[in-house]
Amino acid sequence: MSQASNPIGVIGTGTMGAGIAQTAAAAGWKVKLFDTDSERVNQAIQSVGKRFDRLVEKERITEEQAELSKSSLVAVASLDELHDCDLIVEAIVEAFDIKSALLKQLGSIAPSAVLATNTSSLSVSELGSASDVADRVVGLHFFNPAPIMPLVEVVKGEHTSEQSVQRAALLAEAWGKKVVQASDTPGFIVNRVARPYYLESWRIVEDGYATVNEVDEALQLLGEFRMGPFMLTDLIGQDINVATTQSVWERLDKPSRLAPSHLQTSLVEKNHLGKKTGRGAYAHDDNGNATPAIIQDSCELELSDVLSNAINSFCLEATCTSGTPLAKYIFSRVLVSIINEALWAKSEGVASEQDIDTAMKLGTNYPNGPFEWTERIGMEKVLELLVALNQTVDDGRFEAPPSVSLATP
């Protein structure tokens, strides 16, 4: 276990900084928690403690390792105690005047610290921009529970210096994460290239072609996905999954691609969340159980010659599965979108093929990263598919990126 020489802030303690301060302290570093109430810095240094002894219990760490790391966790009665920090990580409420405000007041409180956010939805550059320390500031975005999901994102605001993006990567590195460095644009690698997985399998269903249930099974069984999209979307909230779905398209521009599904809409407006509240695609029920909650008019899958050719050619290289034509037919077009997105990310700069692979494969589970499955799949029947795909639709969602297009015969 390396011992860092300086110790590392993180400011707010709910859920995530209190895990990116469980992460800090059991790799060794010494850790300096403060938020705007004190009482709940105690609670989170209290209850990280005893998840320390949860994993003594389960012979995870010895006795000796739960005391060291207990004892690197520091409460901190101002920000101005954050002075001597290498690190500071704020993981705050995901609002653009609270942190770039705080992020500010850190800049001239710890002159040579990287400043680090933890935001999922803000623009890293314009948050460094307010911060007039925007050299400094860096995104690090952890997945959660950030002890257990190995990933982080590291991203480069516009102004970021490549020594902060070093600093913090290697800090992330030492904690025992993997490290993928994506640019700053909206939903940086997990939250952008993973929306296809959702919207297309909601419109699948408001197309009337299959049901919830129907949708979740064959995701499961052809592309070995660990959950289906509605039981996935369940358990995260409905309203969570719809809100970052929003920022995302608008800070994109609006393409056709990412645009909200009406019927997931509704249910946030009926206030139909998911587990959370008993019912959202499914119905849950005390013991666990789920039943289909949409009842939509269906309609009789009718596929083109072309089409047809294009989703079995697809599949007999994507899947190691056989299934009925809707499967296929289910299974196709989710995965070839969510190869779509990752293939515009790429061109616009996100992120390289490698980080992209790695970030769906440890951020969402994902069986096999999206350039991983084009490069079994083939790239002309990738592109087979979108193009007969596109035939279906008035939208143009499944357009490729030019470069992609022009680049493959």
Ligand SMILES: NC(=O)c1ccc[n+]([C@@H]2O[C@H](COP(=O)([O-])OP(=O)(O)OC[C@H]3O[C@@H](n4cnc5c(N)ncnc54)[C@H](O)[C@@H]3O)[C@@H](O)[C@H]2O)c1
Given for the second form:
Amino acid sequence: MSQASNPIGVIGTGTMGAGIAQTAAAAGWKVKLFDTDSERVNQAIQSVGKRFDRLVEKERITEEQAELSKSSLVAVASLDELHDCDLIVEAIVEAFDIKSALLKQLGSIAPSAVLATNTSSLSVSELGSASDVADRVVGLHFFNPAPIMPLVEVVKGEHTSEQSVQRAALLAEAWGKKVVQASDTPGFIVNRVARPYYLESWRIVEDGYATVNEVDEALQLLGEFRMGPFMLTDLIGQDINVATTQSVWERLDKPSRLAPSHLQTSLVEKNHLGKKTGRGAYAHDDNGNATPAIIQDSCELELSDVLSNAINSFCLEATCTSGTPLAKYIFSRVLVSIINEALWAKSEGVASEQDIDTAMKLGTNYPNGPFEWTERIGMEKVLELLVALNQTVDDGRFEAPPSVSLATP
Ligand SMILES: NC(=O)c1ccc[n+]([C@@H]2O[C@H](COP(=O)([O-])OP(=O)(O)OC[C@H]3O[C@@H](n4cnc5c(N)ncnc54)[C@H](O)[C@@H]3O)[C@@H](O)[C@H]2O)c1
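Go ahead and give the structure of the form predicted together with the named molecule, now that the form predicted alone is out.
Full assembly next; the chain just shown is listed first.
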């Protein structure tokens, strides 16, 4: 694949498409952009152009580089003009029938192109089968904002050829991205393994043990997470976060671990979606201040000796910072749930330990990967805590995958 001669195509030039086009153009690729709404293409080219100008102002790139990158972005009026592309990325609306029809059309227009989908929640295998060009359909899952987020999950569908996967991965790497390989499973790596960060936090508040700000503070202080789960979901949008949970949970056959939180769902029903509506887990004022907005009956935390010991020995190894018993409880319950989800994902062949760690650090800014944490804490202590927590619930959601339990004496 020579950088100079073969363009790439981007279809759907909204948030993600514009970001992907910027990423490829910045790396020297000619990018052909198509959208059913031609105005969106012009807007994307203009806004990406402005972003290049800002990079010049910040002295991150030269004026010549900016001009070159801008001139690499070409609007096309029909899909036929993508016939000479090496790779075509679709970032159109998240709808199976529309995406598969488009991929099918591209299969004949661009007979040698790798056809990449940026889907977050659809099956790459099913998209491939429905498009009749399954060997060339690959998942290339960028994160928002695409020019800044360093991670791309490359997803091989059931019938995707190894060559298509390699070509897509090599291109993403050539654009400066860190690539991880994920199997075609719900949520791939990041959107699955991150679920317990939100869900177990919501459940702690549902239990009445802590307020949203207490949970946020404990995870930032003891876990060194950049942002607490409640402030983060208020930024993402509670509706978007619930929709991802719902989709991953349903597609994985509804494991209790990943069941949506009643409290979070009720916020969405009340249109308390977070920052964008002024109220979510917090009430946000115009000056950027946030005050906890969820009132729950509180319930005193009472721990059995077994659970208390398990938490203390988990925290002793996991964190350098001391905290209150409540903070330790919050941190250890949430972190061990993330680790457990990573163990389940690995046991189901979603990705390697290394790729799961890389994905969680680069896709969600976690300070450590779940397997790095496990290495530091020790698997025995992780399992001890899971067993002790499992005794406090009636849905068995802290159960470790059988392969892990069996491997441990
Ligand atoms: N927004 C995110 O944070 C994010 C992150 C990762 C992946 N994704 C995925 O990326 C894709 C795009 O998401 P987005 O947020 O950029 O959406 P968006 O709504 O911002 O943009 C979608 C664009 O696709 C165009 N479009 C719709 N149907 C089309 C068709 N048949 N042919 C050509 N263009 C068409 C629309 O006009 C629009 O400009 C989705 O599959 C989404 O799941 C989104």
